Partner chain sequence: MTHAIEIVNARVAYNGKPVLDAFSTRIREHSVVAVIGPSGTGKSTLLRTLSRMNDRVPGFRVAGTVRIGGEDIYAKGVDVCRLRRKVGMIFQTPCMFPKSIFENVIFGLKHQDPGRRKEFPDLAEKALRRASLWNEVKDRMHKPAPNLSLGQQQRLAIARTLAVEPDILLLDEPTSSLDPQSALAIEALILALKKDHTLLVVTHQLAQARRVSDETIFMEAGRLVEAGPTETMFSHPVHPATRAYLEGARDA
Amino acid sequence: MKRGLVEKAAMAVLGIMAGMGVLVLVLILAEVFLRGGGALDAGFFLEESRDFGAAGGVRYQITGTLLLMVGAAALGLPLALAGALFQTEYLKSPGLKRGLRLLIYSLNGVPTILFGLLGYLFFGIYLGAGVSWLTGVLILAIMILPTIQVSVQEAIEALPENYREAGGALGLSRWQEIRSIVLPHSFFGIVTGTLLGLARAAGETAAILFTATAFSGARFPASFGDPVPTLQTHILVLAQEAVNPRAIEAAWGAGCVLLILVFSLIAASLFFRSRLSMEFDR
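Return the coordinates for this one chain only, taking the form predicted on its own.
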């Protein structure tokens, strides 16, 4: 009787805390969309920014953000996939596996400003890339690498053992097993990890603020050495320096666009994650 009351009380407390967390999130989202929703129309998405953000839209900011995201995923995914396959398919030492897993988890906790600082020193100064979208792509690729690798590795490790046993019974080599069994059945996990990495890259500001972006004078880059405008930088600069109410509304509108982008990626990752579970339940 007493134990049941304690469990019910614990569930009630957890439910209240979870509800408070959801309520805070809903209030924040409501505030953003109430303040910036009025700026969202076709012109806001299709026109370029003018008059210090007080007029026009965020066409080039959206383009720059997507360019950095896609470039980072294109570089980060192969590295993350190679790392996950090495740990799950080739590395035999349990100690090394635990050490590498701890390292990957630790990289997820590194402050993003450090990624930006070290990345700029190495890619921007030492390699001569300067403040450019290429520097931003390289920094973001390293930053999202742990996120993608953890998701991919978990998908591969969740693969039912009888799949591998069937491959061994057919006489497949290790690479043939990876190519014919592991990768196809881990596809949804790989996509999930990539989308989560893209979502993290989409919301990043500190790592790219002084390494890859420009607030004005930049459009679509014509070379690897050109900076790009991004939604993150656009929001930050307008919120700090603009005194025009229309510019502030545009900053909230850009925040709405960024939230829509991030939540779309997260929703897509949840969809593919559910498909992965369905695949393993067959």
Contents of the next structure:
Amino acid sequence: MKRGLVEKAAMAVLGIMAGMGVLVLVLILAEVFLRGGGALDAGFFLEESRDFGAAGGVRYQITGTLLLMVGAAALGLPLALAGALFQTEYLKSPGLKRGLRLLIYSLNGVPTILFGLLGYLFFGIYLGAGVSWLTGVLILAIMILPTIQVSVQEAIEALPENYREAGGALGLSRWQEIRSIVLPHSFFGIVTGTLLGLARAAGETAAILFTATAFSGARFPASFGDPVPTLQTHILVLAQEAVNPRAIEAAWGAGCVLLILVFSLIAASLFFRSRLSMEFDR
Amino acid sequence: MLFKPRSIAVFFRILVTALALTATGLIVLFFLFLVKESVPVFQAEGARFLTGGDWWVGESYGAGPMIFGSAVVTLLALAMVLPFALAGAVVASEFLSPRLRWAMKSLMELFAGVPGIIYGLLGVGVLAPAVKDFFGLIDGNTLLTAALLLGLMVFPTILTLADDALHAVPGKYRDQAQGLGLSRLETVRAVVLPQARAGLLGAVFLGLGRAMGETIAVMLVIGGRDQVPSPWYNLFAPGQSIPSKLGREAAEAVGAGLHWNALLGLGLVLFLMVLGVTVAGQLFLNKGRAT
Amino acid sequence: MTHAIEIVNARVAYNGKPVLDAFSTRIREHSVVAVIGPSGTGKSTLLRTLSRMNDRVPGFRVAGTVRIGGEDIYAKGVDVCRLRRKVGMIFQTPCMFPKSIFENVIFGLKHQDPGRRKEFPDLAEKALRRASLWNEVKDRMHKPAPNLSLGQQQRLAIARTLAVEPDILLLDEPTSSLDPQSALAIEALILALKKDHTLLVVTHQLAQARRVSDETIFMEAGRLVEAGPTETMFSHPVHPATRAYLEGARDA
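Just the form predicted on its own so far, so send over the form predicted together with its partner chain.
Complete assembly follows, chain above in first position.
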């Protein structure tokens, strides 16, 4: 049968192309662990970086990355929650709703370097926060706002209308409805969104490069006005300028740490999202 | 209790509205800044800012090479990766078991979150040397290298969005087509792909938007030369994209002078390009979901 | 005397299209009124108008006067939440929150009177007894409510509404998704609740309307065609449209 043969051949081509794409990606990412895995020992996590990255570890780079990402999520989450609730619960005009929705979804695609430039202009210069971790947190919070909000909003919108009606028919006010029906039901959506936001903030480099970080001399910040070192910018500087093989290995090691951090956050978000969809399959 | 239940409701409503408006207002403010701060460079350079080929700090600001570089690198990346990503999406949506599809989608989601700096490191350490040796070049940092790296970066995003678009086509159409004697692959070609066209376009546009804005990874491997290569289609030449230019020069130009205005002008051009592509993509996706 | 419900020339439009038109009626306290008529004639809209459930649906406009217990419920300054506690609503498909039976019964109560927390178990028992569900669930109050049968869920929904002590109960096809046995249980419940409440029941089953109601309203295309004592209307319908509907439905 000629038709069957053509079908089989086409299937094979499709399969090979798909497989190749995935395989190349897997192999190249595995390279990070191959090259950097050797650098990972207790000292790498606990010591501070010395000799232009050639000696010591990345202790303060890790704390810097964590500080920025947690600060950004702590600030971004309330804003995103408010944004989502405002749009789903309080805003009435359908036209405005659609407009705001498109704005939030489109913001997700805005290049992060622009958040860096404009955030620095506004927070760093106009508000006088300078090159500091505070500026970084503010910029990242706005950057991850759409990520969190989209996730929260989709969870809220997936809530079946009859739950709200049942609540409304019992005389619950809008605030009571939010507290006892909407928020508990979108809990996993909120968790998922926050984790994705954390992952995005953890990996971001361009937006904090010249607004919140310093390569050397910075440790754990003593005040809001201090810059911090981070894994991301550490890797960047070493990748661009390091010649000492030990420093290059340290860059791969820092890459490993960052990748593990980001992967854990995304994996956790996937886990919570599967819980979310199970809730509504019932 | 500080508030009676009723005042809590009012307080909460005001709080939510205020926070939401603050965030929205801040974002709108940001982009008003972007426009305001880039006005001086358009006054100084006029249309030459967009078309001019020379960028000498303190003398002239021509964004031509950067716009060219951005366009070439992103389009090339997309052209290279699209066949693979679409094949992956068709396989995942139409031929994998639900379990395997879930596994593949999770993997893609994981990969889509890999930070740009990791790709940058891979670009410097693996890809650029490979391009250099394979093509016998003096330097591996070229437009082609940047495009390859970008292609890898957006592969998971495009695959997973395209798979969503295909999967949104209701099963009854597949049953109908197969009931008429079409093979599974013919069904995909004749029924599923046409139905999913809007969603697929959305996936492509969103991937394009993502590639256009990537800064760090591109900056590390594109070569950083502010010139259109000669001949213009020489992809083995170093070049510059808008985000990589911003990433390189923002730190030194921060805050003052025409140089800073010129960089924000570049930012405005990038913003408009990405916004156009992303909004188009989002509208296509919504349309795909609605049908 | 004041009526439990009084509607004067109400007009409800959705996106400019009238759903209820020139609608007037009065309903006595402690009576059961059945609302019958073809699908899509605005029966549900009538119920939803009485507890302002359409407030959140964009595009709905209500004109005319609707009084509950003598008060205009569409007047400025009316507290919609208090209104809805006075006017309870039961939907076609019961909607259980994914919580325990106990949590579901006190769901509305909890938000109305958080201070009476200590009394909740007693109040829950009282409400469940009145909905004749107590004996079936008293040993598993803390098991998830969605595990109950649909008929039990519907009675739980009624108990949940009774717990906030409404004067009026609106039931929108309360038995149409239930098996006959459960439907009879709900009908018995309706008759028992008449003592303390005024009930409005939308139904497609004419036999049911006849069994439970004192008065019947027949609607068509958003208008009230005929209203009166149930027995009279079923044996001697006045309006030709009513006659046609009753006969057509009887044949079907």
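Owing to the predicted nature of the structure, the values given are computational and were not obtained by experimental measurement. Superpose the two forms; the largest set of C-alphas matching within 1.5 Å is the rigid core. Numbering follows the first chain given and starts at 1.
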query	finding
Rigid core superposed: Ala12 CA moves 2 Å or more between these two forms	yes
Rigid-core-superposed Cα shift at Gly21 between these two forms, Å	3.1
